[in-house]
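One chain comes next, on its own, written as structure tokens: the form predicted alone.
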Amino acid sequence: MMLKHIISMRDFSRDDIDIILAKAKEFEPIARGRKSGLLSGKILSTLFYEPSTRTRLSFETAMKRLGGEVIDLGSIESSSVAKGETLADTIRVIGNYADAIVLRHPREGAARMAAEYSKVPIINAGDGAGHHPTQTLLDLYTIMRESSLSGLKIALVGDLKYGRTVHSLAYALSLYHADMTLISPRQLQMPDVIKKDLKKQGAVISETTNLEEVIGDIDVLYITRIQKERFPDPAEYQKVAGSYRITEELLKSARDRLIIMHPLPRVDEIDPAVDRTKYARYFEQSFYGVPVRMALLVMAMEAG
């Protein structure tokens, strides 16, 4: 299997995903430090129009552990974007310098548009409230390694309206016929169009605003922060900020096999005391981004 562009989870079948996850497992020893020259002579360009820590650094780590090099656009303020250069022109130019481009952009649909102008593979690292496919793939890999994708009962908690991570993850989980409980403030419920698509794919979906009533019946708790930067009205954000908080007290009724995931960064939705419990997997989750992105880089650059 080779990949040209990586834009949305809706472009992948379950078989495609299974191949990527299997390839990621092969790369895990390299992610942990074993040397490789598989992408020696290749160059990856990172274009981040929004802040990033884990996505940017895990892509750089993945590329360098595979023997490749990375060039970075740097801050938007110090690039030609500040002079008014369009995304299309930036993509055309950087495609002459690199073998693949990782793009994060605040506008939904930006990655798919960029792919229309690019002669090298575009990897979507998040486009507004749209999609974040590489995050989803590392989330699936985490569930595969730390729990099971078979017969999965998962709760998606927090900002389900603007959260691109949960949008992408829900689409992917529907391919595995997961039982999903959607937990959010009423103002931040999963968009109806997404819920309809998920049900068509075979997902079992329920909705509630109460996390306590389901904590004892799930295998995975996937919580996200309420994203202040996505709210057009700051007053609306204040109404829902801090809606959910995972504490040791809440986890007293959890299953022994429960795992807690978070795409990070967290604000106050997980008590730091939870980090020491057997349930916490969010730091392992962030590591798993390296082997998953190694697999994607190799598959994309082979196609490119």
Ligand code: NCD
The other form holds:
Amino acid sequence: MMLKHIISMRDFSRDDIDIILAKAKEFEPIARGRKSGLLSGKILSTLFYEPSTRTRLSFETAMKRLGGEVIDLGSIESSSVAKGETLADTIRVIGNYADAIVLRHPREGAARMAAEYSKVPIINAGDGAGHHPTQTLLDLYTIMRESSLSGLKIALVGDLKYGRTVHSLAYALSLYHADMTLISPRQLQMPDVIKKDLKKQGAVISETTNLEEVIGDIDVLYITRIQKERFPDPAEYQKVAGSYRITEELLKSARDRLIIMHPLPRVDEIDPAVDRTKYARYFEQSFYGVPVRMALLVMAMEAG
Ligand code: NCD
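For comparison with the form predicted alone, produce the structure of the form predicted in complex with ligand NCD.
Next comes the full complex, and the chain you just saw is listed first.
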């Protein structure tokens, strides 16, 4: 597999994904601190037009633990973007400095557009409400390590309309023939185009607004934040804020082997008391971003 850019899960076959997950497993000891110089002499640029904690820092960590260097644009306000530079120009310029670019942008399609102007690999770290493929790969890795990808019964809960993590994840899970239950307020259902696409892949999906009714029947509960910043009208956000909250009480009817995942940041979707239960995996999940992003960086640097 030689993907130059990493833009959408639609560019990956199931075999591609399995290769990346296997590579990530090999990188786990390095992610935990074992020395490596695999990417020494390589430079990664991070270019974030939207806030980020895990994605940016885990890419940085992955690069540095592999012996590479990172240059970061820093805040948009302190760069030439504030003077009106276009994304296309910024990308062309950074391609003269770095061997690959990790880009997060508020506009859907921005990463695909950037790839057209870039001579170095573009890695999409989130384009508006569009895609977040590297998050999906770490989500799949978490499921592989902490549960199982075969015969999987999973619930995707929360903001399925604006949540880019669930858009990418649902598509990838369809390649694994997962049984998916989509749980959201009516206003925040998974967009029809994505559902159609999932069904075309042969995915088994059902939809409900009621989490209690499925909690006893799933292996993975994947909950997401309501994406406040994507609502055109703040009053509409207020109507759905706090729609779902995972509590110890709710978990009384959970399967023993259930795991709870969240791409983070959480706002109030998970009661902090749940962190101490055997079900919680969201902090492990954030660690798994490091070995998975190592695998992606090595692939991108080889392809670039
Ligand atoms: C997510 C994102 O940015 O889409 N965060 C992440 O990358 N882990 C989820 C979110 O912001 O809710």
